[in-house]
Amino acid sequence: MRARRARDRLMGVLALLAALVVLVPLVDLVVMVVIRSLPALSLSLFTSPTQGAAGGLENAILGTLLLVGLAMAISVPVGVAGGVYLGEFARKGRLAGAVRFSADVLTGVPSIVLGYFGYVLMVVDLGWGFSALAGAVTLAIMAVPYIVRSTQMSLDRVDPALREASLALGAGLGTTVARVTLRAARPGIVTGILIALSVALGETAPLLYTAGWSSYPPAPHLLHAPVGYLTYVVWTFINEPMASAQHLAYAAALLLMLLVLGVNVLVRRLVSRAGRSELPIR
């Protein structure tokens, strides 16, 4: 027993020195952040757009917004689709493993050589230019693979009692896959879509090829326009000499810390309320 509670003593100190080990950084960043954004915060932030090394990010937020909804307008579709596919149509078979060692792939690729794929595919070859729809499918094709692993993984652990009572009560494959499984591993689903989108809002290199850089509000159209985006100017302004570029910068490093903690609480609250209001499965 003196063992075993030593033993536990010990590993209670280690799990708490880990916990350190990755808390300390992450409040030092954090508070980094927030005091060197100060001089930068106010209403003009949000209303007036970057002039140069200057100005607000009107244009940047509003611009990271479009690219961000239309990247996840393209990539939830299909990487749940996908998952979904690998999860409960495909389990195995020679297109299966394909599907899954192509999104393996792409979860290692270096985001700038998708750039530089977006940028000879869409803005070169079929002539798209500089815009937001070429950002978009670019930030897509990077978060795809990350829904479809997580929905195929999330429908793994389901239950398989829950298919076999669904099929044994009548229900085709395609009506338990809706209502059953998909309700079952919903949790597991959001949170690989989470990932993808905090993926997507911290990207800065295949934009540079994509998107480009405005500083103009996003234009009603999506080709040929160029749109600004807030990791653009943490890359860029961060380095410029001016203190106003380097407050700017980090002004819009803490608008991106807090866009992906407010989808993260706000999706997780909803995923939360809907299961508790649904009916038990009978």
Second form
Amino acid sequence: MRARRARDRLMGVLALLAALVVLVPLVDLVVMVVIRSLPALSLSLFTSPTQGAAGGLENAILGTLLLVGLAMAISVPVGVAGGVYLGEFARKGRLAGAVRFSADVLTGVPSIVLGYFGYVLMVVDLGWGFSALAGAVTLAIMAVPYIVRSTQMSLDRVDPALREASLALGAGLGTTVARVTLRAARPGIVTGILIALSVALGETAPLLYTAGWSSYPPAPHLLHAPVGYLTYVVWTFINEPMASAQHLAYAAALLLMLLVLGVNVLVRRLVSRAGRSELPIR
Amino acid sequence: MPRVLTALVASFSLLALAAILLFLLGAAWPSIRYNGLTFLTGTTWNLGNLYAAAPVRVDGVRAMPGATFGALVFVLGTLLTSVLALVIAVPTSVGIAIFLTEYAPRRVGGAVSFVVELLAGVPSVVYGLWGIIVLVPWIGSWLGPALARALGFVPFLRGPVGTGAGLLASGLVLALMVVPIIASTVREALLMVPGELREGALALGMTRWEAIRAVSLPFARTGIVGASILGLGRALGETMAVLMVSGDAINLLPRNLYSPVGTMAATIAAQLDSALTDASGMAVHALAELALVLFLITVAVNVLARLVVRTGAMRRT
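Form predicted alone done; form predicted together with the partner chain now:
To see the whole picture, the full complex is given below, headed by that same chain.
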């Protein structure tokens, strides 16, 4: 009996260790990024663009916001409408099954493959060049399946009595969706959108050959003008020999993590309000 | 009316998937004709003589003289790094999931699952950054030599260790990145274990661990397998972090655990710039074929994962 108890305790300790093993790198990573970005933190980080390997991050910050904002403007309506189709109009049937399946498969397609696809289709074949729109559409292709699936799952969890009550009162299915079920499912839908947003914020691979890179703040046109973004700075500037470049890389990493953390905190508040945490993690 | 509209919009992912396949196939076609099966068996990736006066014509497609595109190094590199990542990440994730569902007090459990979620949110370039600055030097100066000394009787684990950038570093970074996916899915699976079964086991006098082994883990087995395959899909396609810590091997099969490796995803990202200098365009087509192969592998893996999870769920109900 004592041996069995001891083994039970040992396994408990091992399980705790598994959690700690993951915790240590995360803490180390956060501490490293915060400490090493300190020299670069100043107001000019936000107000001046990169000049060579120095300067600020204005262009990259604005570029990231533009790319992600555009991507969301495309993917939110498409994703939510797709989710409504799956969750309300066609719960069964061939097309619904195919859509659900393709959304799941699309979430699994590596982002670099999407980037290459975006390059071939938009940058070369459509002749958009490295541009904000090519980058944003590529990001949107990544984001849509997340939003479709989380919208559908949130709609599935809406109490059927609500839907039936509305239908029984004579409202059409369209009205019921717009007035009743979408509202009831809102926290879950917004959570799915925010998760897609945080994934898009941190992406690099799909943008390398669609958005390009620019040291200037985003141009007012969406085609034929490359855009800078934060993840690019992290990737390239860390390999520059100058200290100023490396500080910028850390500062960009810090900003990215703060943005993602901010979105995650929002998600947690929404989830606790929605009462369930059964959401797709990427 | 709204039904038709939303159905049209919903077809987006279906269309996107078909378009990706078609465009990659189209872009890869000259390379498929030029390289044939050598693409999957060859280990030499050589753009040919880019300064030659004119491209040569082979089977109706143009390439620079001497160009060969063998992707075996990248295919193997991708598989090795991903499998290594799973070997590390699966036991760790199952441990975390068991800790969260069985052992952790409520408060601690909440904190740990928050940390695991944060881990999922860290952008992959930031993992790469940490990998370059912390992990790679640590492997080169400490972990690598220590492993080589302790386990050097296994040929694959013998030195030389090199700089630390390579297979082991890629595997560790990938493991860190897939742990959140696997841990959260396994946790869901463990939470589905019916309370009566667990309580029955405990009432029979089993310790907690015995109940986990005899009841919970067998019950959650398909969930664990499905989660691992999902994690594999993610690891296969991960680009930036691997690109930063893998040492970018070309034309070099890994000789030991510390060798530089190249993966398909990282190579696509690293090579497109130089591929664009190929006047015949064949290098770009070859990268498209690489993307196509990666696409097909990850789609197969993901379909497999969904099937496993779905059949598991059906058997349960």
